[in-house]
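Next comes just one chain, in structure tokens: the form predicted alone.
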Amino acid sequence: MIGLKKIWAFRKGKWALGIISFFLVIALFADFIANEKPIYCKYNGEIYFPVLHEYGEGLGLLGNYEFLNNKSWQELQLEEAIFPIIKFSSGNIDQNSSAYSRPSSSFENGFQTKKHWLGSDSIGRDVAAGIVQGTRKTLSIAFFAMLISCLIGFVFGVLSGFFGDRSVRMNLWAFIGLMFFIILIWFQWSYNHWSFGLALIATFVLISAVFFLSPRLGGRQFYLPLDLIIMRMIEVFKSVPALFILLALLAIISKPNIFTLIVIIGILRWSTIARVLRAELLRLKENKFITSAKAIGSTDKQIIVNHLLPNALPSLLTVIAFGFAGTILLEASISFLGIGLSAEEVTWGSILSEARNNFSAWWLAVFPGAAIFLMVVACNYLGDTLNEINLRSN
């Protein structure tokens, strides 16, 4: 198993871990870094923790905040207060500053002086707050999209590389019924605008049920060419640019959101993982320790879980690191085009798209572009380091 110490031993690995850790800290503590609410304050002799109240709201543990009466925190004369470094949230439209405020612009707001450290956009939203909050959204989308890609890629890679074309037998009529119901489910989804996730779940449940029941049905059986089918699917996914497929799917969905964007990106990124896992399993299953495991009566599940996947994991981690970088670029491209997320959602790509409206507002392109560049470079450095470790270990 590849540890952090092995990665840290390489120069690129140090840069990768440092940059990724930096952005992870920003994502985890985004509300404490950029927020119009104070972290701690004292008002009329009472102590409050407004940022924490966002997490503990409804639990009755962090005090009563009804005294605000629709007033903002900037309009209150607080006895004591500790504000975040950036005194804005990503969606906070500043009425006191002009549009396209330059970096380090200062102004009076209520009883305090506030500053746009990295400037503001066309409607007065703070760029620094957008980058901080966008870090959380971008990394969340990339993480969960890659998680879905890994799940799909692992399943298809195992089916293709381990079982192949001559291992799985199916009942002919069960297979025909499966295809009919899958087509019916997807037709109903496109016609009635079901949730994209529900259609996927229903399809997965049907496929699993048929695979489980088919050998017990008897009747006319045939070998299901899993390897052939999956490799043709991979070729189809590889032949069409992922961005085009993503745009087409988002155009079908009436109200896309973060969940649908994660699911669609996850579906588009599985093919490389499945292909690499297939190649690794084809190589590993010919080794003597697999033959020995079969000889002592190990089941297919035990061989896959205990022997094949652990040995194939180092190569997969390299692919996942590069895939994470590609996912960030894909999400930034979609946000740059203004598709997939609502206008209220601020991400690195959405801030970058604001630069198209005013080329003189260079900060709208430089700062979010630098964040995307650093994160992608860090993921690529991590992938290079993992690949180097694999080569040396072999």
The other form holds:
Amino acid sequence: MIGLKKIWAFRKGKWALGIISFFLVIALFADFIANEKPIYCKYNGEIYFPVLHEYGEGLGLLGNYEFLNNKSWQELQLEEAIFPIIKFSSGNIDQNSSAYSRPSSSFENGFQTKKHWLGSDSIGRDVAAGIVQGTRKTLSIAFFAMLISCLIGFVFGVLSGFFGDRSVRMNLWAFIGLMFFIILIWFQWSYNHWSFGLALIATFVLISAVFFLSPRLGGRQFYLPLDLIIMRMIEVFKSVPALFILLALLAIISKPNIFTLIVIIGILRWSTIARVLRAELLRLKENKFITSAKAIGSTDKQIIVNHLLPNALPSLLTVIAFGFAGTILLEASISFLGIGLSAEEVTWGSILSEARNNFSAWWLAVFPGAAIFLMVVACNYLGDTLNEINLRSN
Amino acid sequence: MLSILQLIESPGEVKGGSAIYCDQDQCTDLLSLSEKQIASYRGNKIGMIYQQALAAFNPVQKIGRQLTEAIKTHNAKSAENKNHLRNLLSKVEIKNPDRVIDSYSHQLSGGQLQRCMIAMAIINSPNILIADEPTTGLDVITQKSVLQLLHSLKSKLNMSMIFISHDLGVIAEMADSVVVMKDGVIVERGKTLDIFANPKSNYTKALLLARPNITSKSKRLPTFDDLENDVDINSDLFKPIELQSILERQKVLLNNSNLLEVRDLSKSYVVEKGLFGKPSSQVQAVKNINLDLKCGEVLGIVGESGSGKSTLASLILNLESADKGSVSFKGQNIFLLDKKEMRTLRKDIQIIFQDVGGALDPKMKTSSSIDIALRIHYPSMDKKQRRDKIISLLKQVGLTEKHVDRYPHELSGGERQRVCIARAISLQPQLLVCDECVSALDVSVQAQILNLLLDLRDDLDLSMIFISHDLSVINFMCDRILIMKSGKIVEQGYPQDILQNPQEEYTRKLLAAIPSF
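The form predicted together with its partner chain is what I want next, because the block you gave corresponds to the form predicted alone; please supply it.
Starting with the chain above, the whole complex follows.
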């Protein structure tokens, strides 16, 4: 594993780690940085921690504060209070503030002074709060989408790089039968309205059953050209621009939420990881330590887990870092087009898209744009650094 | 040596000193010259040839073009003249220069490439030729012809030569005077004959003594450490063994049962495939090999590179599948075993490779490399037992507890090979296959490893198949020898018979090519 210390030794690595950890802190403590509720307050002689209480409510452990009575905290006469730096939540439309207020314009709502540090949008939502809360969404979408694409990429990379064209033997008739039934299942799905999940599970069960049984069947065997199949599959996949697939998929799904978005982006990005892993495995497989591992009786699984993956990891990390940057950009661009998450969910891209409606509100373009820029540059710097470390250690 | 021509790469640098080049009363310090000035010396007055000829040529340019390029930089006029090129190549005794001119580097053999590199170095008849291990990658027969070529060129062109080598036999053949270096310091210098007859420093003595002898066989080889620790090198341990006791051992072995039987083993590799995937050209790496190995015997397999020795080894271990034939271990045909049975059997047959750098996972500490082997075959051992076992194994192969938590790049070549051996014997195998396991090590480390292997043979009752291209090493290690050439067994028998009285032409050629002192 490449240590953080090694990354810190590079100029680009310092920038990358700095920016990424800055955004990570923001994402983790978003509720404490931008919130309309006070972090700590004293009301009628009692001490409250409304932000922490919110977590309790979210988990269903704690009830509402009854005295609030649908009023906001900021309308109460608090004896003592510590508010977050940004006194807005991202989604909340502030009735008191006007739309398109300039950065660092402040106003009184009768109880206290509030400030739009980075201005507000067309319906009076605070940009700073949006960016802070959006950080969490952007990072988690990118992280989980990469996790999904890593899992898919690992499976296909190992299948094509390690097993390749000449190690999986199959009964010819079992293979032909398999193909027939798979086509049958998907025919049922498209014409007889089987559910998508059922079809997927049936395919998976069928494939694993055939893989399990067919070596035991004997009969006419042939080598299943896994590498060939997977590589051609990736080429077909790659020949369609990712954004078009994304648009098509989002058009099918009626109400995209954060999870569907994660899954879709994850499915789009696995091919690079699979390719790099395949190339690495092909190179590593020729090493004598793999032959040694075979000679001491390691199973294929042990060879992959103990020897191949740890040695392939440095190059994979580079790809993952670049992929992270790509995912953030992809998410921002679909939010910008307004087809991703629903309008209430504020992300960097959705704030940016507001700028299309009013060109004079430059802050709507500059600040979320800068956040995207910084994050993408940081990821690319991280990728560069990892690549450099990898090259030097070879 | 690179420092003389200012070819040291950053971060290395020359820390003072001087290298003075004298040409007809005119002396210059090469180290004080600027980059531009030194360029006129490189290749022009001082030529250089390297160890890896294949790496020294540009793989995407034809040899002829690269040679022309070299001529051009020093002498523009004659460059375009193809005859000039042909003369040059015939000077280095290349038989069909036209073919070589039109070839890429990967199409030529190691010997031919080495000749081309020599041709490049002598284009401008330099006064000094620096040869950095020029024959190390070559087999003995090619080595001999390259050495002869260098010898004749030296006298023809009246050059001086700096010949760098780890092989004392080669040095003895080539050099007039010798400088012995260790850890960057000159240990000893003198006339070749003096040094070989009467070495002064312990290191030189060790180098000379540690090389196994082709004519006689001793119980152990003396090492540098033996000399440093004042072990009596005249004791019986290091004296040649009487022929009588060799014969006795061979007789005992003859009555043992067969551990391994190889019958009709063949393997070929497809080089080229036709349009529909039918192989159109293939190389027969192993051809109808039959051999028996007795329990407790050490069988030597000799042959030049490409003779199929390593393929034979990986077939015996079932690491590759054979085309034809069978390998029986204790009467059981291992090609008929299923995956699970084969994995259990792997415990009994172990292998050590030549490539000491590649045989250990670079991301694994010594302890986990061995630990994995133990975990597979002794699942009942707990963590502490395994750790104790690893330490005792490392001690058995001459390493200490401090090597347990080191990564391969923190170990020297000899230490890595010891770790490989420790891993192999951790499974208590009955058969150990050593595939050129000492050829990448220098002579004194080689002696240590060979001693260790012989000790293990006696302690653990190991049978061994010992593959090497070095006949003297084979003579030291083995009870019986097979000589292989292009996939076939050419000759087999006892070392004392084959080495003293070879029957086959090829064996005689192999023996004659060994440099000796």
